[in-house]
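Let's start with one chain on its own, the form predicted on its own, as structure tokens.
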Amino acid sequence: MDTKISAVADKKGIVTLKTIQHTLGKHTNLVTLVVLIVALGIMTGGRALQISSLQNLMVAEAVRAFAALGVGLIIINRGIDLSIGQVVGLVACVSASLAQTSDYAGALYPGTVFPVFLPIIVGIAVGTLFGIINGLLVAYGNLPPFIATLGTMSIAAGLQLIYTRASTIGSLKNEYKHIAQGSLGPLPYLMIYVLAAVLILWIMMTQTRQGKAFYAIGGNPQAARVSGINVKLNLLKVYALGGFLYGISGVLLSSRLGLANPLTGDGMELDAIAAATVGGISHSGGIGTIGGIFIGVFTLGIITFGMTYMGVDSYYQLLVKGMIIIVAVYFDMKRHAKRA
């Protein structure tokens, strides 16, 4: 009877633990978050996590948040996107172009009085032509996605220094800058938007027919086609969609910052296509969640500010991210294949 009861408290813990295990190992991101943010709480005694200091984190990845979910819908549909952060900072340029006090010496446009719709509404259409341009390159022109968003980096690029003609863009309006730099209580705006859009895809990815068709194009675009998915407009689509976030990015970097320049931006690919990786996305294609992107956003973003918090080099965190980029892939491959 003892050898019976033990066998069954046996059998109970070897389920218990293979439960934690699948527990743990299906939120794997969550829990190298938190493990993260307790590391550097101890590290740094708990300075690093004082509320001003989570505050400043917040407003930092809030940006390079939309960037991420633009490009993390790309790479569920086997897409890629190498313009964001000259399309970023296009956007970014343009917006405060129209968004500068009249009396400014060095406006663009001086003693032209805007509304302060005006730049959020064309900073975005900007971001989501470059989106179009580059879904009728992949999917109407038959380009791949790396040579077609390389094309569009470039001229975004030159674009940025055409219309700046190489120089800042400062002296903001007060009510526009105050979009991304206001709070409500200790919750900054940027927090309020970047939740606000991850609950829309949320809801577009998993409750909508749009979803299913992405996951579906990212899973097997030949069979999608059989199933009866237009594949060349859903992925005019989602490069659409991503040029809109990459839109919203720009608008809200150039009002965090409250000017702009051609380097605005730059550099920004590198964080949003990592945030992405680190986010469980896989570049298989149709695998990865809207909630795995901001948890990735926000744990390279713990692993940079507690870098910088130390002292670390700029130089090296580069090296850094590089590396993690590299590791993600690498082990998201290894899953891949096992899957198969």
Second form
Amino acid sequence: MDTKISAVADKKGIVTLKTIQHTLGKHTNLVTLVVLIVALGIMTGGRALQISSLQNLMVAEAVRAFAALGVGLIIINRGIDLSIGQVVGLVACVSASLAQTSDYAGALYPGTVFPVFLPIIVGIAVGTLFGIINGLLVAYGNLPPFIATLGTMSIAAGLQLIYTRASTIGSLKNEYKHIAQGSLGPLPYLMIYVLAAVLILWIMMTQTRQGKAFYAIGGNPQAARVSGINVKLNLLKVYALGGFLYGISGVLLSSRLGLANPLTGDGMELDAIAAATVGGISHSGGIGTIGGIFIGVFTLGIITFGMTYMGVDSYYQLLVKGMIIIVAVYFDMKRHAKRA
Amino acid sequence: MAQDQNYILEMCNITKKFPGVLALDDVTLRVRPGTVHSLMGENGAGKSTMMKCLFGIYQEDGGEIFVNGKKENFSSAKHALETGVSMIHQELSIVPERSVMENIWLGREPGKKLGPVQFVDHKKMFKDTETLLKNLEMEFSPNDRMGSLSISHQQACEIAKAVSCDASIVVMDEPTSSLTETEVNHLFKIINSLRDKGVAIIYISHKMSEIFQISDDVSVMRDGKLIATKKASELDEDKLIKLMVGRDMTNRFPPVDSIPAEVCLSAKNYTSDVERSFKDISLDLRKGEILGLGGLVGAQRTEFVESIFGLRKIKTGTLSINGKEIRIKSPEDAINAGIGLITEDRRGSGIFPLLSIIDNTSIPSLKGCRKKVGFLDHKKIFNTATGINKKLRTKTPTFHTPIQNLSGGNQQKVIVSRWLMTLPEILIMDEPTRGIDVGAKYEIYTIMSELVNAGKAIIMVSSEMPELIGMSHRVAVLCNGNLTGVLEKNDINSENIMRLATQFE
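Given the form predicted on its own above, produce the structure of the same protein in the form predicted in complex with its partner chain.
Expanding to the full complex; the earlier chain stays at the top.
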């Protein structure tokens, strides 16, 4: 009955149930996010959606967004990266150590005045370096990415403890903290950085040869090679780009917290992979969009935020989060199975 | 129904249909005990299908199988083995990291009971294996690691495994394809001793000399039919080749009437850097020419053309294009030099299943489809890609449809479009019509004919005899990695191709 009506309506060019369904089906991620926001709004009588709450949400998720974008691109290329959390933590510690106030007696380099851009550059360089190492191991060393990044994860964790002597690096300069803590009107700086990154990466993935090459490698590496794409070089590039983004993530994390310690990045790899997955990045490779990753980050974010707002015990929050990831991937796999 | 006791295996009136193809057409094969029965035929004649029906990998659509006069219908290779029917595959199925004896007894290890628990009796396993290997005169130990043995010894282990199951019928599929001459002789010694014990061996091979050396009986298959079963002593090479290829040619090809001009690609002394691959191949390709590349499975044709395209490494060899020597180290170099390659394995290295037809067509050509800043010119990409696909009559709902939703023939047209979009001077087509229907085949042939008329050159690797004969200006034939001959237009016929393709020494 339904189909009959819509078939007739289609011809007249009227928006029908079927076309709505089709559009919704194509943008499941976005729909989920909107439904969650609306549901949260209704359940809290709108209080949870006040500007200040949303600002908190953005600030909380921005750092994770960089990590998710990095690993999302890697997953599109049929890879994985477990080193994220420890690399972000290491970057946070290194950059924090170069941004401590010079008169602080407990500083790692007491009495030395570093320019404010130095921690940023060094931090991002450390992240990129780890990305390059991962890329070399995977692309040219032919190590399985799971193992290669498991190794670098442990190395980064060790370096953090050695570098910080297992203590917290605090008392950061105000100019440095301002990088992540400031805001432009109601919009936190952090959110602006994320939007800029999303825009640039979106352009890369949709408007350049580079993006096409990444999707091609994820879709069928052998065919990509026959088509003249240098698969190894591109894998190196995507891991390096991932590392670069973790670098930014680490710098922003230390700036936002105003400190860093060896626990700073713990567990971020799982959050980032989960966000990318919820955002529709398929682990069989070649599928997913930058917008999807962005939505995935905020979908997980709003779930955590909503539960906290409504006073759900944080232990239970973990259960709910785990189930959401499983459900999201289950439906994703089902959808792709149907297409194949 | 009582069956003739003179035969140990009878496959009667076996018929097997696949969508659109009659793979086996009423085939009857009878094998006597204590003989070596060779099964011959071109690629795709139905030999493997026949064996797959025997072992229950395929379910035959008609016919009956009798082993020792008893009707059997095996559900799996394991089931067949329990009845004494064993197969040695071309690709050995070994567990390289485990020992010889563990491989031989895998899944049926001798046990010993210790109270209620069943343990593996390693002592018995070792002793049994030792006896087994001694009887077959094999000079390695039950404890040797399987992966440390040479291929011929691994194969010997598989044979030992068959013997250990008291197999009365052993099928060997191209057992000598990766063996050296001394290893072949050793294998033949084992085969002879099995025959003396009353075992029947079904021997599948393309190598004429071996067939006459080892066989008692020979059956020839062609196009899914059994052509003849004869005593090996009644045959010679010429008679055998006639039986294998004799077929009528119908009008399945468009006319190819271009006249080849000057040489555009010249490969000299091409030798693979992998051992036992192609050696010292020198070939010229001319503008406006379709050069067929024939040979049997394993002749290293794909390896050779993929080396020209930069996908595989060579040890020695030079390549010139239009008289200029160039070095091609990667597919990118090849594309820049005006070469395109349609690979043999469409699913494995051809299509990007989830990407659209546009993306699948344009991927190697994106360099030329950019605007000033380096951004992609989507309009140009769309227009060019759809234009070529329309010309080739690719049937698809829209050009944004993922390629995996198309039929094999249409996928192939997209892949051809992909390479036409790179504006190649030389197109290498590896099995261009594999797995596509007759109508689409004709369309692909027509495109090929138009291309050479426009002065392009094509290397066509093909395992289909009629295709080689119907489409090529010249046919180069490889056998076991060697170029055994190049046939000019007037000499191209099945007999000559098959003779060169089986010229192993």
